[in-house]
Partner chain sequence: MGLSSVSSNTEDLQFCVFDLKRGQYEGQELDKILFFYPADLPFPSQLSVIGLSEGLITFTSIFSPEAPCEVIEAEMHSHVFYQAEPDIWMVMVVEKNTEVQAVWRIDALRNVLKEVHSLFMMFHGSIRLLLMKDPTGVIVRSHLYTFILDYLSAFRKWRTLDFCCCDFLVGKKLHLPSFRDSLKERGTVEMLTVGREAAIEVQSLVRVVESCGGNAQCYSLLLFQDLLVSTTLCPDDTINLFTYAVLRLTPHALSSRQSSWSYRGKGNSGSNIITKSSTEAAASFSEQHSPNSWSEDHRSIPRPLQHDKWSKGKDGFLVNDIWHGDSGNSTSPTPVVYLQQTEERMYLCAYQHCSLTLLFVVPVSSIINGEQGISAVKQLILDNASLKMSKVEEKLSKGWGGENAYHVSGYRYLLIDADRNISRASPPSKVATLAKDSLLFLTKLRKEVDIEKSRTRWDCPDHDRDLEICIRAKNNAWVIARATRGKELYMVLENANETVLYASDAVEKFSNRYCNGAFLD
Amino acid sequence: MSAKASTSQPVVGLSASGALSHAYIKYPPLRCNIPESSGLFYDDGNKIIVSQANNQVFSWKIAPFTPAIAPTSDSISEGPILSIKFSLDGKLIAIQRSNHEIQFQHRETGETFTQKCKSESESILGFFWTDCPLCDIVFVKTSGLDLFAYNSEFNMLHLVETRKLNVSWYVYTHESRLVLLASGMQCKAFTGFQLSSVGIIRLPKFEMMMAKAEANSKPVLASKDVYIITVYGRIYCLQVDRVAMLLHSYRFYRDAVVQQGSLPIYSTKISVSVVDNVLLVHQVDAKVVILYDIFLDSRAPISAPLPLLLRGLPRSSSIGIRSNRKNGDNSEANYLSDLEAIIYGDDWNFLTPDLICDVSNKIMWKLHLDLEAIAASSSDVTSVLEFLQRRKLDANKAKHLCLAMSRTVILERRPLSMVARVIDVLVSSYAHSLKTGGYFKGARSDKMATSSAPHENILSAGCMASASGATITGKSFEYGTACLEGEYFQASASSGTDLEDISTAVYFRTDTNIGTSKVPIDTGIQKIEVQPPSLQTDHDGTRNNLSGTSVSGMQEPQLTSPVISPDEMYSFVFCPAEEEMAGDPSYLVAIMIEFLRSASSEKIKVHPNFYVLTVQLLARNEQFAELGLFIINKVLEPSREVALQLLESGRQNRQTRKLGLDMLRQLNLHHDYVVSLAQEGYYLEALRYTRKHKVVTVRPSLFLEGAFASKDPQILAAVLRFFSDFLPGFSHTSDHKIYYHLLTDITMAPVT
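Taking just this one chain, and keeping to the form predicted in complex with the partner chain, what is its structure?
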């Protein structure tokens, strides 16, 4: 725990304390250790890990990642296993037995059938299940793709379509629904297909870049050097160029593949993970990881290369691990094998997007980001906040960090322009989430302007459905799909491959990270279709149906987004800052104006409390003239709260009180206005107003007491007369009697 404790401090210097890292894996891991088992297979379609032993297959859900989870088991027939994948509805198990045949088994009935290659010349490279409407499973063969549909009636596959082309090897991720087929001598010519729920898209052919070491040598690209990653709903391909020591990136659009620049690499062995849309490039030889946030065009790393740490270890400190790792000493390695934690060991297998499979120890690690450490390692508060605002996985922590950082910049009295930028980041992020529906709490009332594009609306609605579903069913879902990215791919294509449009995908896509739900959106016909997901047979039986996409998940403490609403800004930033900042409040006022500017430019409503605080600050500094200007120009929006505060703050300043009165009148708060007028001594004006606006809630005694206290018999007489004339039955009340006597006393007194 020492590691965690030291890095969780917000201030991290350059002291190279042993615990400094930006990414870590957390103890305990998920153990997939069944006695006599052999092989671990990753089924990324269903997000499960599969192992087999004694004619049994065991499967562990890894989304959500819970180390203590028990496996489910199915018995299968004997034979060699090259790979196992469950169908997306969980009903079938497909087992590749050899290069020529794949066996299918129905999980409930146990019925099996086998699909073989037709000719001996071709061999099966692999297969994957798909949610494409055309087919259910795709075989990748050396001669091309075979698309099959499953016929449950006859319990067989029938061929739907064949795509002929030479394939050397392929890569596929279910997350992107994209299969890349390599061909050619150097295996650097690629054909891509995306098999998403709206159909199959064939990408244009493209070649990857390969630097030549010498004139004659031609390096051959291997499948382990190509990664498909999904970041902010965009699909990229990363390719390792060992000669140039670069990691080239390509971004996929429907009609184009665009090279996006390259990242330097510092190790011959490279692996890539994506955690919460942050790209982790593992420099395996150097045993460090470099983080990139490729949201913007910048290819600069988020921070310096740092080792990956194991946190939460019960016995040993991470310092020990580090030194052991460095020495690579055998005896110490043995000691560590006990802990099963050799960082960047040879047996580490990086699975998309954020898992590490230690094959020899049969354990699974999940990668985490240390947001605090990342935040503390940069001095550029604005970019750190932007980064944090894009985090969805640990939204709670990101949000708290954002709040703490914005409080700090204010308390440290940093330059106004810089604080303004900080506020802009937070406010625009909130506004964006309002538009896209990502911020549910805020969506209930605070949204003033709705986005205009129907396209966008539909997407946001879809996002809402998916996320709300996620909070309900998130616990029991095994359906790890990220079909939204796929949809985005579609969406962008249908709207003319607009880069901007695609970038908006960020916030939708990320929701699927948490709630792995399936929400196909048909952008083509612009309607939302929320399918109840077909679930595989479940062990603990807890299952909710997504079709009831109720919004009950909104009250969940688990945040889906770190955006900060204006109310939260008020209570967690401005109020604490106001309490802690002694002396001249003009700096804070300046900040608050910046906040208003930001909010008004994004058309976000600000809570009256915020204005009340501003009034208090200005009045405390006796800046009454400025306060007047603020009210007249409606910089501080009129409300009852503000009006009452003006009356209160203006106790020493008549002009300010008048502003409060005027505001009450303009807001048509008749009762408050009349009472305040009377308190100011404007009895007759107040009475005139009561009559004109038929205010009946004010007691006559209020006026009578005041008029009597004024010691002006004229006023008292006028007030009495008013009530006698306009209030039926007043002349019989005790008030009338008392004040009539008092009046006669006053008027008689000077005479006698």
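Now that we've seen the form predicted in complex with the partner chain, could you pull up the form predicted alone?
Partners and other molecules have been left off, which leaves just the chain.
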């Protein structure tokens, strides 16, 4: 197994301009190359990479993945190392020295003790730390499981329980807290245990399917062909069947293991990763990766197979790769070309869930999804939006794409039925996030649900659900770490969500004042000015403003959910579409009505600015009859903003203006109603309304100026008399003195 590829081997995954990929690794990697170090070990429970050199162990934290992170070191005693893992609280180091012995060392005091097998006939296959309340560490032996609790007072392990059974090999992931023990001649019989934070769950025994190449052949299943994955909070097991060229999937419930179908494979060497709940099946021999979204009950891939690319490589290094390969230069650029050449190399080890360890070069890569490329590869806008709404890791990019796609289908004047489906996807996703409490605005915590975090109850009522294999369709749901699911019984697909989060989820929520209109009301009704907020997204160092306006200096916090609120639909979809679309606005109005229908069906409140824009479009197209019907039938919800816009648009239609006045009165907006009557010249009616409803906020000068402008001394006298009686002390104000003298002048003036 060579650490470097030969120069004759073709370079795979060059990050050249125009290269297309749905998954990629990003330069620079995390380098774990310590001089004179031997081997790399992955501590799944603590999410760290461990290397040993000169009686020291060096560890790199990989959650969050930071390539420039420096390692921490601990001194250990000399001896062979088969495996090394830290306790979940970080106080102990466990080192498997042989198949019969594990050594423990306290990191602060340096004290050590050893735990050995009681019988020479059994051997230790491996071990893992756990947050189960019954034990702290589990030894997996050929004779079964030994569960130990650590006694800090005596610095020793205490045997809590032993589970006797024959074990050939095992697989375990800390993310699922599930261990699968293989047994039998073909190693296809399995017993599973989930060591959760509330106890131990034993799964029923089951066998995996294996095709036979010949009638009398009995292929043996290897541990490298079995993967435990967690997708959307559900625990699955994937098994490679090289004879049938299939990847079988099994779903775990507390009292059943259900076969969920099979995926075709096109390579004899297969590896599996999970990135943001998307299943990546690496066809290593073919050097391509196929993506599956198993949230839906479909075995079709998301898109066509494409290679895994290396991105983020400096341009100078990319140029140097080509020139140095010709010149035989052993510079850093040539070293980078070697890294590219061994993509899907023999020394690549895929770690749960989204890491790649290049053992020969002692580097770590992290897998990423290219959401933009995935979205561009499908013409089914509705399916792409549903996929994007389920993405969490790059919620900024997913949200940006959803808004851009929604705006595009409107600008391209796609069929109304298609746009309605797009709207339904976004509205239902937002509604569900509100119901689950998963939508708020804030910074995303980079702290992962590591082993040191408390593991929540996975046996609560939320996990008591169907094992029928039916999946929830049509709406996204919140998810975290996995749990085993409820009892196995037949149920319909509408039985509800069949999982419960373990880790505390972090979600996104926007401010309630997004898209609010600024409508100053003083002496008259002014034009409504809507100032949409700036939604920024930071992708590869580029900050984008979806509304097309200038970006302020304040940077938007990292989003944790791509769901889109009605305020954001208004600000970043409908407003830009209204500005760019020319001609008859009937199409846009029809789409906005569809949005109101969808929001109403989900009982979502729409901001008044949305109704204001609808009124503007209808009035601009002189559809006053339709506008009146929308107001009377409450299609457009009454509000102050809508009423003021009706008054503004009613300058061209008196009936529309009357609707605005009636709405102000119905909403008990007395001040605005009185001001509007005064603007119309109905001073006496406005004064009677002011007296009846005790509207003390009205400025007398507004009425006095209008009455004087009418040149009717009776109206001016009535206004002066009203405010003298209604407002104490008015007779001593400057307004009273000025207009009293003006009234005197008018009445004393000779009639011509």
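Please read these numbers as outputs of a predicted model, since none were measured by experiment. Residue numbers count along the first chain shown, from 1. If you superpose the two forms and keep the largest set of C-alpha atoms that fall within 1.5 Å, you have the rigid core.
The interdomain rotation between the two forms, with the chain split into two rigid parts and fitted on C-alpha atoms, amounts to 17°.
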